[in-house]
Structure formats: C-alpha cells, structure tokens
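Taking the form predicted on its own, here's one chain by itself in structure tokens.
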Amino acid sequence: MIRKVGIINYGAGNLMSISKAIDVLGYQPLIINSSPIKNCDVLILPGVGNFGSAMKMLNSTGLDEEIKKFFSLGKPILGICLGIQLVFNSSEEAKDVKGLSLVSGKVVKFSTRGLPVPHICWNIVRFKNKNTALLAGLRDEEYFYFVHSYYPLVSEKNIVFATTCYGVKFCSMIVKNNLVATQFHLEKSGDKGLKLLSNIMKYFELL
C-alpha cells in the first residue's frame, strides 16, 4: 500500500504544486533534500529548470544513485516535466552531464521555424495505449500544459505511452514497468491532469 511519496528536491522548484496534489489524493508527500531515500513508497522527480543544474545537484547528495537503487528495486517512480528528461542517457541542454540513465534515449532542443520556444502551452496529448487503468475516466486525446524547450528521443519505442505536436511529433509520456514519466505539469493540468496523476498512483499500487 502507498503512504509516504517522496519528491526530490533538486532545485528546479515546482515542490509545492505536486506537493498538494499528492496530497490531495490522500497520499502524505515527504520532500526530499538528500540521501539515504528512507520510508517512501514511490517518488517524485518534478519541475522546471536545467538539466545540468539538476543532475549536478543530485550527483552532489548522493541521490543519483539512491534514485537509480529505488528503480532497481522495482519500486515505483513518476517523472514530471525536468523530470522525463532526467531519466533519460543525456541532454543537449547541458552535453557534458550524464542523466540518470533509467531509459535510453537522449533530450533535444525544439528547433521549430515559426513556433516560440519554450513551448509554453495547453496542448494535446494523444495516448497510443488506450484500453488500460492508466487512462480511466480519460479520453484517447486530451490536453494538458506544457513548459519546456527540450523533449525526449526515446530508443526504446515500445515505452512511448503518449505524444504531441509542436512543430515536430515528440513522446510527451512513457511507462516502463515501475517508471511512469509525462514531459506535462499533471498539477498543473486542471482535473484531467489530477485524475491521471490518481490513475498513475492506483497503477502503482498493484506493482
């Protein structure tokens, strides 16, 4: 049973927000500034910033390794925003950090003619598995709200659970096992974003 959801602290800020909606979900959020990762039942890599800083951040806590430790355990982990990006091989935003490496694949910038970027935005996001808990009470197209100027290239295909277009098609969720990861803000994403973010956390509890 899920109790306690820790949510890394790796400056990017955004805490607050995830932490009411976990909350609101009857679920008690815990922040989590360093190592050792200790009573979490699931965890959080959340918010908005630069992929170098991040990484750099948990590299110095000792976390990177703690999150790659709960990952092989098969314990439960949500990436949101930064978050996808972090799980991923590298990053064009920072070429000299190495990611968390949870997934292959690599982050790259939007190099989209006549877009703004940052892709800073409601949008929508096309789910490819649709008969599945994860999309109860969900339709196969839906939006929710983005801010970010760099998206996944994933390797492995068969994780893409979603995508969307700004200019080009990109993966905007994944789900590999206990990894769940949405490039969007679910807390950020009004009902349809708390419902997915229940649905994710039921998926979680039957692992």
Second form
Amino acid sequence: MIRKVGIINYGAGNLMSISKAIDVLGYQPLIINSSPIKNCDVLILPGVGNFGSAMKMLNSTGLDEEIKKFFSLGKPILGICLGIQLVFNSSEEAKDVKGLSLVSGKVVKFSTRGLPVPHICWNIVRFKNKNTALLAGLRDEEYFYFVHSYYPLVSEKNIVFATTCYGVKFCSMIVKNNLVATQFHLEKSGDKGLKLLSNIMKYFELL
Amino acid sequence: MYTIRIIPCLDVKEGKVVKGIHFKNLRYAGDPVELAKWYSDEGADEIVFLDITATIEKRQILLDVVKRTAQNVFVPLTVGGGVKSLDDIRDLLNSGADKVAINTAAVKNPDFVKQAAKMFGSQCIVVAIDAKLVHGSQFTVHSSRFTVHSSRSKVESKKWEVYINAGSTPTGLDAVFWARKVEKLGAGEILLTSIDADGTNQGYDVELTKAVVDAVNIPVIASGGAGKIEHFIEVVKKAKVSAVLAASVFHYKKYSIKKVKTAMNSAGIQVRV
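The block above covers the form predicted on its own; next, return the form predicted in complex with the partner chain.
Let's see the whole complex now, leading with the same chain.
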C-alpha cells in the first residue's frame, strides 16, 4: 500500500508542481531535504535543476547513498526530467560529476541542426510496449511536455519504454523493475500526464 | 517533430487580469485563478502570468496570487514581474511557477541572468524583452562592447529598442543584440513583446520577431498584436517562432484555444491537439 511519497529536494527545483500532482492523486507528498530517508513508500527525483549541482547536493547530504539503498531494496523510484538523467552514470552537463548509476548509460546534449535548444515543447511520446497496465487509458502515442537540453543514451536497450524525436530519436521513458523515469514532465502534461503518473503509482503498488 | 505552443497570457495588476493597448489604458479582463484553470483545461500549452506593476511599484510579485493561480494548473506556468534576485526566483518556484521571466533586472544587471541559469538551469529562465521600433536615423545603439550608428550604414535596416519598467523606460539597447546577449548569458527562452503591436489586434510584429528568431538558437515566444487567427499562422510561418502568446483574443473569448489550434493544424502547423 503506497501512502507517503518522498520528493527529493535538490535546493533548486520546483517542488510544488509535483507535490500538487501527488496530492491530487490521493497520496501524501513529503519533501526530503536530508538523509536518512524515513517512512517513504516511493521516492521521486523531480525535474528542475542542473546535473552537477543536484548531484553535489545529493553527495553532500548523503542522499545519494540513501537513494541507491532504496533502489537495491527494490523500493519504487520515479525520476522526472533531470530525475531520469541523474540515474545514469554521467552527463555532459557536468563532466567531472558522477551520476547515481542505477542504470548504465550517459546523458548527452542535443546537437540538432536548425532546431532550438532547449527542447521546449509538447512532443509525441511513442510507447514501445503497448499492452501494459502502465498505459491504461492512454494511446500508443501521446503528447507530453518537455523542457530539457540533454537526453539519456541508454546502454540497457531492454529498459527503453518510450521514444521521442527531436532532430534525433531519443529515449524518453525507461522502466527497470522498481525504477520508472520520464524525460517529460508528468506533472505538467495536463490530464494525460496525471493519468500516466497515476498508472505508474498503481504499477508501484503491485511491486 | 516540433509542436508550436499556444500560450494565453495573464497580465496581472493588483491581483486581477487586465489588458491594455501599447501597455497603457488597462481594463479588467478577469480573475487569474479562474482564467488559468479555464485555459489549463481548455488545452493551453502553457500559461504566462505577469505581474505588470511589480517593478514600477518596486515591490515583490504577489506570491499568494501566484500560488492560488498555480493550484489549478497542470500545464507549464511561467511567472514574471519584478524578479530581481535568486531568492525571488526560488520563492516563485516554490509558489508553483515552472519558469521565471526576467525583464528589467536582466538589463540592469546582466550577470543576474547568468547566476540564475547556473542555479536553476537555463530551462527555467525566460528573458522577457519589450521592444519598440526606432523611428528616424539618429538612433545610436549602445552596449558595453558594441556601438552601431545606424545612420552610417548604406542600407537603412530597421532597429528596435529595448524598453524596461513595463515599457516605460527606453534603454538604448538594440533588441536583436540584447537577444543574442541573453542567450549567451544562459537564458533558456525569450519572450518577445512588440510594444508597437501590443493590444492593437493588428497582428504580431513579424519583422522584429523574425530578426530575433534568426539571431538566436533558443526558443522565442512571439507576443503582442494577435487579433485574428491568421496572425498566429503568419508569425509562425514567417518568423519561425516556437510559441505564440496572446491575451485579449482569449480573455474576451473572441477565439477559443481549440479553434486557433484547429486552424493552425489545417494550415500545416504542428500543434498538440
């Protein structure tokens, strides 16, 4: 039974949007500023900020180790936007900083000719797996809101759950057992975003 | 794939949405909390909230109104008005803003844009530019590193000057130059308003908008002048903007967002439907 949802605070993010969405779905959001992480059924790595400063904050508070422990215990983690990037090994945004390395791969910058960067728009997310409870009430392709300059290059191809095209086709959602992460903002994508967020929470319930 | 965003703008004064012409003669257009919810449900791709008197009245933005407005919005919310410190930005983000628009403070202290982008990420920092066409040939464009005497050039090209303090104070800065500069400083997006076109319903300033879009590689939001559906289509096709912003046509329910999107779609412009 999921009740309390911990939202990691990197000190630079908009936590209200995601808290609000969690609250609307009937769960209790808890802002986490420091370790240890207590009494959380789910952890969210939210969206706004810089890879380097976010990782430094996680390292200095010991939250990095706590998140890794949470993951290895099989407890559910959801990453959103910057959150999906932090779970990889490294990012071009901060070359000397190590990521959480929950999955292997690296985060790279868009180099799209003729298209503005950051990628700020509603874009089509194409889901690879169609008949799954995660997509209940959603079409195989839906618009979600993106705002980012970097995207993940995933080494473990089997965890790629959805892709999106912006000059290049990139992985916009991963699912690896108890880890789900999206490059788009679930909490800012209208009713479809809330629907997918709700489905993800239900998927977590069954873990 | 690149969809064009349709953005209703709430110009807020004393907690109420107002709309003027050329930034003046403001009249009441609605309640921000109600309008934001209406637009969010109606298919707006983003909502912009500007506290238009915060800078002039030398006060902080009305956080309480921002908070109540954000409560019912599940699409991106950009908030601006009187933003001049990193603390202001943090307060707005904690009140439910997803992006923050900086205008006057960016001109007065360009380094602030750099610090803000470093702290919160470029994707969070929108620089708002209010620009006005310069008439005559005596105009001199100044910046710390650059001076152009447009009267000397053989071909007279149009120039637009940046205004601050809600369009009341000219700065001598060339709008295209300033746009390039804020991109370098780390702005993630430019919200470009033509003071000449604002509130006229006569169409966006396509020339100004195109000049800025061509000069930068970050997304540009066109603002000021939308009155007909053709105006939206025109500025997207001719100036290649990433987003179109409008206020009065939506507030006074001349067109619904859905109607604008359907028309844009039929004109071959990719939008979220």
